[in-house]
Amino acid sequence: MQLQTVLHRRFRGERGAEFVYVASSAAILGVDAATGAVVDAFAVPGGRDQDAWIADQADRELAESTLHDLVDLGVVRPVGESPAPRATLPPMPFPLATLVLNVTNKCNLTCTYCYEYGEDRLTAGDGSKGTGKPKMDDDTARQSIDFLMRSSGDRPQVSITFFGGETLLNFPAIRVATEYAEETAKSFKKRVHYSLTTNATLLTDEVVDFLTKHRFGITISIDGDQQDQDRHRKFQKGVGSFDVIEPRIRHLLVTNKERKGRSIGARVTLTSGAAPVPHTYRFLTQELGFDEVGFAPVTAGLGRDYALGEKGYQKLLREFGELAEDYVAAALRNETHGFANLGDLLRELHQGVNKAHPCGAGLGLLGVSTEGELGLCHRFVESKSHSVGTVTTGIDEATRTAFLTQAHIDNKTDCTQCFARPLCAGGCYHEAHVRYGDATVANLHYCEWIRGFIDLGLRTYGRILEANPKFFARFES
């Protein structure tokens, strides 16, 4: 029988131990000499005859046993074998876990690269003036909560995320929705977790007091030190925002720590010409005091001067590698590290995540516009594309199911031979829509970047696993 090694990625640990990441199952296996010999022998075009290969081995018994073990584990399979069928979708209607309330479509900043009001926005309108109703009213906020409770099935806990525009421009709706959710959740016997993204310009004492008392998970959109922050994140009159947000962020962090609140993270949009990632990370964690930092390459159409481009992605990968060294050093001391991108990737690797869709958008997560329209996620609300219902009429299950079926990883032929597919699943829907006009296609423009980052994650995982395996216990709860 002709056998062939399935799609995989080999990587090494800190002290030379070898591992293999199996794309079909998202399993990570240790590789000894005998296992490595089998993986290599059958990783050839057209496969290899198993009997002939065994007959050529010095230790035939060991070779045959190892080969059969790898066949049983799905690492080596018959050539031409059809892959095991995968469920197109989980049983529908799938219960919601998270609802993102876009409580306002207005913003007090004019960030150059903004996907909502910048050059690549999906909505019509003039800059940060937005379209439709500028703010979500109290009735729509309450209706959104009622919708979430009805649509979350038997889930014991749900999450509500507040978003904008600049979210805090409609703090009254946040207060109303939070207090209503806490009361409503009691009758549904659910717990509610709250989170919010803000540019920090409106973090008054009243707001900070409310958010920390209700244990909000808070993400601050900030691009780094004053120079990086003020390059793209300016007020509408062209004045940089750093001097306004810096003292407000410090006040929030101090108050949150005093109240033993949840971690507060910074979200950095990476653009062409930005400071090196390690510099930005250390400024945000050591100088300002953030608990963690996540970095997101800018979403940009072709030709934007702030877009990263191929060389920019290569530079970014090198800088992620530098910051990964700090992460490994912390892990070997059994300490946490705030490099959120790498931490999230290591968690998914350890848990064997194997995605059919790149994220929960349209599945366990939906966005709500100021008018109560449901979108795939917060990035699509008010665009009138990818609407899937309203909070009063409910989800249009036919539209939702049709989109998720088309967006399934098995329908993205470009991803068929990519070892990163269990973790990437083709990439962000909104990014694909901006680049290609089709949210269901793969993000081919950053495939090499994603493969490079996941390869970095695999090597980091192997190094930590070999030197301090107990570190990963934190990802098992």
Contents of the next structure:
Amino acid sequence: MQLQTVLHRRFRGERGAEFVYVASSAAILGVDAATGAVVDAFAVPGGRDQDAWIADQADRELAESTLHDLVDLGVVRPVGESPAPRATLPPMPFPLATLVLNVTNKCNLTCTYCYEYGEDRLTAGDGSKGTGKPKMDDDTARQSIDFLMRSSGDRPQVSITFFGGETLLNFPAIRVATEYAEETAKSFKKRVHYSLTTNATLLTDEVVDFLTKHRFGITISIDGDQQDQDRHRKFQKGVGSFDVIEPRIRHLLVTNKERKGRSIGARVTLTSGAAPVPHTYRFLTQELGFDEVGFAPVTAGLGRDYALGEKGYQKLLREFGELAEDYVAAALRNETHGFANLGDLLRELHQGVNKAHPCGAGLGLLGVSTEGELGLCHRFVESKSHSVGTVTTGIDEATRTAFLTQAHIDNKTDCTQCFARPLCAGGCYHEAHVRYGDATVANLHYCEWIRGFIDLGLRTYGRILEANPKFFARFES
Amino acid sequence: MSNVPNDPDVPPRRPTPRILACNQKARQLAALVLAQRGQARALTQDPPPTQYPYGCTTIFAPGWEVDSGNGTHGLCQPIERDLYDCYHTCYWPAQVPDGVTNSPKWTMSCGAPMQDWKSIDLVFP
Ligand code: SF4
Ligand code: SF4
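If the structure you just shared is the form predicted on its own, then what does the corresponding form predicted in complex with its partner chain look like?
Below, the chain from earlier opens the complete complex, with every other chain and molecule after it.
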């Protein structure tokens, strides 16, 4: 029989241990040198005849049993084997887990790269003066909570995320929604987890008190030290925002620590010209006291001066690699490290996550506009093209199912030969919508970056596994 | 896959001496593989299996005309009934339409096969 190694990625630890990441199952197998050689031997176009190959081996019995094991574990398979049945959608209507409330589409900053303001925005009008209501009213906030409770099936826990614009420009709606959710959750016997993203300009004592009391998961958008922050994150008059946010962030972090709140993360938008990632990481964790930091390359149309060119992405990968060294060092001491991108990736790798859809948008997660309209996620809420209902009338299930069916990884033929598929699954719908005008297509302009990053994750995984396998127990549920 | 107990509840870290199941998915996969090992076996194997699967198609026989003992006594009796028995009970997918998934109504038009077997329609796959 003709056998062939399936789509996979080989990687090594530092001390020579060899691994295989199997793309069809997202399994990670450690292999000895002989087994690794078998994996490689069958990884040839058209495959190999198993009998002929076995006959050629010095130890035929060993060769045969190794091959047999690899076939059983799905690493080597018969050529032309009919593909496994296509994973269908989970039973619909899929219960919601998270609702993102865009409580305002106004902002007090005018970050040059923002999708609400820049040329890439989806909203008609000009951002802060967009067509929708600028703020969500209290009724809509309460209706959103009712909607979430109704639409989350028997999930014992739901999440409410507040988003904007600058979220805190509508603190009253956040307060109303939170207090109302607290009440409603009791009758539905659910726990509620709250989170919010803010630019920190409006973190007054009152706000900080409220957020920490309700154990909010808080993410602060900040680009780094003063120079990096003030480069793009400016007030309308062009003044940088660092001096305003710094004391507020410090106050938040201290209060949150006292109250033993959830960890607070910084979210950094990476543009060309930004300081090296390890520098920014150290500044935000050591100087300011953030628990974790996530980095996101800017979403930008081609030709913007802040866009990361190909060189920019290569540089970024190198810097991620440098910061990964810190992560490994911490992991070997059995400590958590706050490099959120890598931590999340390692978690997914360890669990063996294998995605049919890139993210939860439209599935477990929906966004709500200021007017109560439902979108696939917070970024889509103003885009009429992907409306999936309203909080009062409920989800338009036909549209939702049609979108998810179309956006399934099996329809992204460009991704069939990509080892990163189990984790990337084609990437962000919103990004695809902006870039290609079709939210269901693969983000092929990102592939190299994604594969480079996942490769870094695999190598890091291998190194930690070699030296301190216990570390990964924290990722097991 | 010898050094791990054949128990799907024990996550096998090492499905074989040469392969280590590292992440959670690999462990689940290895547990599944181990649990299913030995389940599929040739009926001519020594010692022979103690349980036989249901249906004539699962018994190794050189063909439809004779049974595993080279006789006809193990076939449906009389053998003319094969048409119906294969269709209804045994699910013989190659020779007759299968009544399980594809052609559940195949023989509906035929009330008394001795007289009107010609009314059974053709099935085009
Ligand atoms: S979008 Fe690119 S990196 Fe992502 S799965 Fe598809 S081919 Fe791979
Ligand atoms: S579509 Fe993009 S922005 Fe929206 S939830 Fe998914 S990954 Fe995030």
